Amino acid sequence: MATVVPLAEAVGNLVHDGDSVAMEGFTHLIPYAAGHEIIRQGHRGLTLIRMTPDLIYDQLIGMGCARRLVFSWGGNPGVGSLHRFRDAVQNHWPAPLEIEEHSHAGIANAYVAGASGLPFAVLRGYRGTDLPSRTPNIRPITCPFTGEELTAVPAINPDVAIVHAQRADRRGNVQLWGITGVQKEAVLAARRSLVTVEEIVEELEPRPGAVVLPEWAITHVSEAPLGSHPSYSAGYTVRDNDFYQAWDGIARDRDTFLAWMDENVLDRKAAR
């Protein structure tokens, strides 16, 4: 059942070194206090998976946390490159960072097999496409019924979900509308979970559209008010376009990208 506790008492508790972490978010929604808390906590030797790595990945790599990918996407939407990813991948800066790409599809029924309790995923996928040599984790297999070749991949378990949502009850429900992406399925998916949210409220109004993720499938709620900046959050905030084309200029160099996270993440009360 879930708990309500303040987001750096549920980074502590939640999140080790060497875990396999994964922060979804699509477009909206996008878990970057959460983010910033695991770099100030210092945490090392993650395997991050995000469907569509953007900027909170950019940084989590830039800062040393990660030791591996496992994406389908990545680079700042609209704007270009991870430059802090690419420098990782191409000069092992900081560290080096192992990659495993896939397809939006492959991830997200990955996603759903681990949430079902299945071993595997298999879909119509991945065909005309050289990620199958690239990618060991993507196998050919025969339907067993009418012998066609499907594709499998393995189902995905993190060891930690982390996503932000609008709103939740005292108890821990959770409630979240807009663009939704795998939020519910990763949660699902993982040994623990951490939601972090707008605001606690007294009740859930009944939305059209939204999804309700049940106190049951939660481990930590924890209150961040613009949580997602520079993403927004639909009805709450919104997106700061400015920041992201800001982003590439920032990151495109090591000592400024470092001077800019030691400023705004790094020290707490700029961080509040």
The other form holds:
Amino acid sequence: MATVVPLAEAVGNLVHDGDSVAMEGFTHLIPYAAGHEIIRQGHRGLTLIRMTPDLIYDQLIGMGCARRLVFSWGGNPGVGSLHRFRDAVQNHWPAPLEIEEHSHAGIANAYVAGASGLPFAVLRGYRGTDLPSRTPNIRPITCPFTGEELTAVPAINPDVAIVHAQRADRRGNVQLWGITGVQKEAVLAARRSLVTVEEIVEELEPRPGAVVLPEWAITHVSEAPLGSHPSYSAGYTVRDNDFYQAWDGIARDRDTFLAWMDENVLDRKAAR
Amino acid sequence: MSTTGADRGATRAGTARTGAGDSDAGPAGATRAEICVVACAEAWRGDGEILAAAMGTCSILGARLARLTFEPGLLTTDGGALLTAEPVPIGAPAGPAEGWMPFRDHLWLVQNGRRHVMMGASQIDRYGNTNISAIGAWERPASQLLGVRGAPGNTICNPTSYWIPRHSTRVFVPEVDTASGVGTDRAARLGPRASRFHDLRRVVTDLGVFDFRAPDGSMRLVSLHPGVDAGEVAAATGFAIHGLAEPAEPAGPAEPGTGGEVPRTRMPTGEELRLIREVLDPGGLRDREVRA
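Next, give the form predicted in complex with the partner chain, keeping in mind that what was shown is the form predicted alone.
Next comes the full complex, this chain leading.
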């Protein structure tokens, strides 16, 4: 049963120090507003999970919120590296960051297993790579029907999943469309969930290809207009490509980064 | 990850010219980047109706060029989640869509295998093991790279090629620091059942084209780009490439890897140059990826 509450209250209710937090959204619908609220509330020791960590995880890592990162690709899309992520792994600044590296499909299937109430997911990939030696969470498994050796990864059941969507109705049913990632899988796998939306509407008009998350699968919905900036919400906002370019210079230097976060995140309140 | 020019083994020999005697040669003046685009396109020849998943400018241009010319059945994207009805200029909006390929569906396609991917690599070794994960000790790397992304699944499930814009000893290493993509030696050790979909096709670089069809599954010269000599490639590679030795004697028609005349990458045709220059990449992004 979803309840519609202000963003600061939702994050306060749902995210606790030491939690595992999955923030999904691929290229588009990335939940920046919620990430900034986590930073403002000063959470520590988080295990961050995300198939494709981009600027929002660079910010969370650089602000010292994360202890661990589960991921398959970490970069500034179309621009280059995430400098705060690299600084944390290479130089332990501002704190050491433990990483668990997977393939894209590994994380996607681990969410599906989590959402299905199954203990693990099965993949053909990983075999022959060095990844199984890096983590106990990638292990061989033998198919009981064919005898083929495959790879198992444990289900991901995050403490909290956070996604951004275009719309919700007042009961908390959510509708999202455009380039979809694994938002549905992450929300259904999570113990608690927060969906930020561009707007709350009286009725959700059906749309071909849209993903619907029913209110019974969601804990809180918060209205956060422009909440996916600098990524975008198809039908509402466009991607701020200039910001992704600018972030390279902002994040390259620790002091410049901290000054930017002070001015643009810490000194601001959540939209409502 | 781009490499710097400082570790290059040899000074570049200048832009490629149409080689005398190249029967398939197009107009003179094709740049090295344009030769690379056509060499990338050739990687998808014969693939038919499958998804051409391309990363990197010349690779993306190559996939779209192949579809516009000799491989019309290829599925190409707008660089995002749309399958385009026609190959579009690089960076342009998708235009009419032929279909949707959201991330989740793309991952199913990887499992299913109707896909030939051309990826980049920060390191590649003689057996085609690749690294896009970390340089140095994995526990605390000297350089944390982007992460393995789709490489473990791609290489074990799909035909895989590589596009490496700067051939250098920094990339072509004796042994990768972390294997994120599976090479022929590791695939062989997994046995025939696990490796039955493993299919490393070719490596295209700014200097030449290579495959893994040496008798021991190691890297073999397919062709050098016009204007490139074997010594230049050897100096830019941290291991011996099969068939790269200086030509012993100019005997007979050249078979890759058998010595004799060094095989040359074919020049773009006039129509291919027109499509590259006027249709697919009028802004000249290709020349920013591959230096003349």
